[in-house]
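In the block that follows, a single chain appears as structure tokens, in the form predicted on its own.
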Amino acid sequence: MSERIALVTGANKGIGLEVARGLGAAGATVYLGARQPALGEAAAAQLRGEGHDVRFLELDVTSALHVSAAAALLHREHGRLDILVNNAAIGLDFTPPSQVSMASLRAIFETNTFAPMALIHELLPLLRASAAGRIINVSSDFASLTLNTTPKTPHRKAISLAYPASKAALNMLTVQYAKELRDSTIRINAVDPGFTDTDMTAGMGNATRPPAQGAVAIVRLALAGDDSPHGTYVNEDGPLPW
């Protein structure tokens, strides 16, 4: 396709902004999804100033009204969607499981797991209308059950519940959609951007990876051709253990 239509959630800063920049640089028309209009408009204007076709889309991923409005806009303006990047996420902390409130757990799952599922449900007809639909679920290596249970790994030492559990559920969502879509032209994958220096990791001294580096594997898979992998869990260096 000469022009790809892409939607990136949580894209006014950090990894999402760099994904939008990378897709724009590849010639895609990018809808930059963000909850706060002022921040989203400023980010989109910044990327347009760099020469990219980037358009702000007000999108609180936990709002059914926002999700359905996004689908209606994409259908009206393009009749298809080629790339969906489910990037928006919250809640990385190291609260012991016994101290996590049910309200906090529900809120994190709402954004990190249920919202990507809602977006895929709503946008699947538009992705099916694409010649080569691509869905990227931005996951984490903290979602790996293998790494969390392997001695001498940082994941084994770190104690957390809501964030890694929500991302592990997102991985399973990816696997099950991959099975349903295996005979289609849509490819879906879970991608770990690495422990990246973002607002979410502020104050965590070992999060030194720049957002542009965290976006590399996401952009690569979003733009992958007919040889695209399907139903995988990867980072920039290759497959990760589930």
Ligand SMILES: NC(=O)c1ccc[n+]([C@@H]2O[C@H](COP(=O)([O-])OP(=O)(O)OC[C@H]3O[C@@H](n4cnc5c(N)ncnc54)[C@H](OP(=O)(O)O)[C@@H]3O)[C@@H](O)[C@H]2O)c1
Contents of the next structure:
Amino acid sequence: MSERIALVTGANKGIGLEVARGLGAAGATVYLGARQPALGEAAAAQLRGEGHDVRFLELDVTSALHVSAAAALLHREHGRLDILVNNAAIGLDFTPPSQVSMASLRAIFETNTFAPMALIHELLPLLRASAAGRIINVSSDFASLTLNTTPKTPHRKAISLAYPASKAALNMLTVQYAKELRDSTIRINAVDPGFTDTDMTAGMGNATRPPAQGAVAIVRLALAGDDSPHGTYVNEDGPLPW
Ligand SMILES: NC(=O)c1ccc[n+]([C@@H]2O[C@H](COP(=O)([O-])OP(=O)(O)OC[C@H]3O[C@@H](n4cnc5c(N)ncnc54)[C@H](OP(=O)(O)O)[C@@H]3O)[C@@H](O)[C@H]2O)c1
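Next block, the form predicted in complex with the named molecule, ref. the form predicted on its own:
Full complex below, order starting with the chain above.
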């Protein structure tokens, strides 16, 4: 495919920004989704300054209006979408289950689970119009039921509810879409970027991995060719246990 059209959500900073940079460097036309226009414009301008074709798209992923406007714009300008990276997320914390408010739980699921689902629903016709649509759901190793129940893992020790549950649901969404899309040219995968030094992990002390490293596995799968895996849950080193 000569020119890929890509959309990355939550791409004004952190791992999303690096995914946008990586896809731009690979020659894609990248729509940099961000909910705060000033930050999104600035990030897109920075990447354009590096020579990449990156365009800001105002996209609060929890807004049905923004999601349908994004689909309309992509339809109008390109008639297809080749790469969707569901990256935007909130709520990594270690509030124990009994302390989590329903409002917080709902807000986290809205952003981390329902928004990717809404985006896939809305953009599926455009991904089907691509010769090789790619959907990456940015997940987390904290979503792994296996790691959370295996003695001596850091995941077993960390007690949290909203974020891991929202990402576990995102993993299941990935699996179910993968089954439905098996005979299409679309490939969908869940990718854990690894414990990365971003605003999300600020204050947790020990995340030293730079955001560009967190973007590597996401960009690789987003650009994968006909041999792309499908319905997998991976990090940079390979498959993760569900
Ligand atoms: N960092 C890690 O160690 C780690 C590990 C595993 C998985 N992940 C995953 O990697 C992805 C990127 O995380 P990160 O570490 O780069 O976090 P980050 O620096 O906090 O970036 C999160 C991005 O999501 C955006 N966002 C949040 N809610 C949004 C909404 N409603 N609409 C649009 N954008 C929204 C934020 O925008 P604002 O600037 O407007 O808030 C920001 O651009 C997430 O899916 C996260 O769960 C991260």
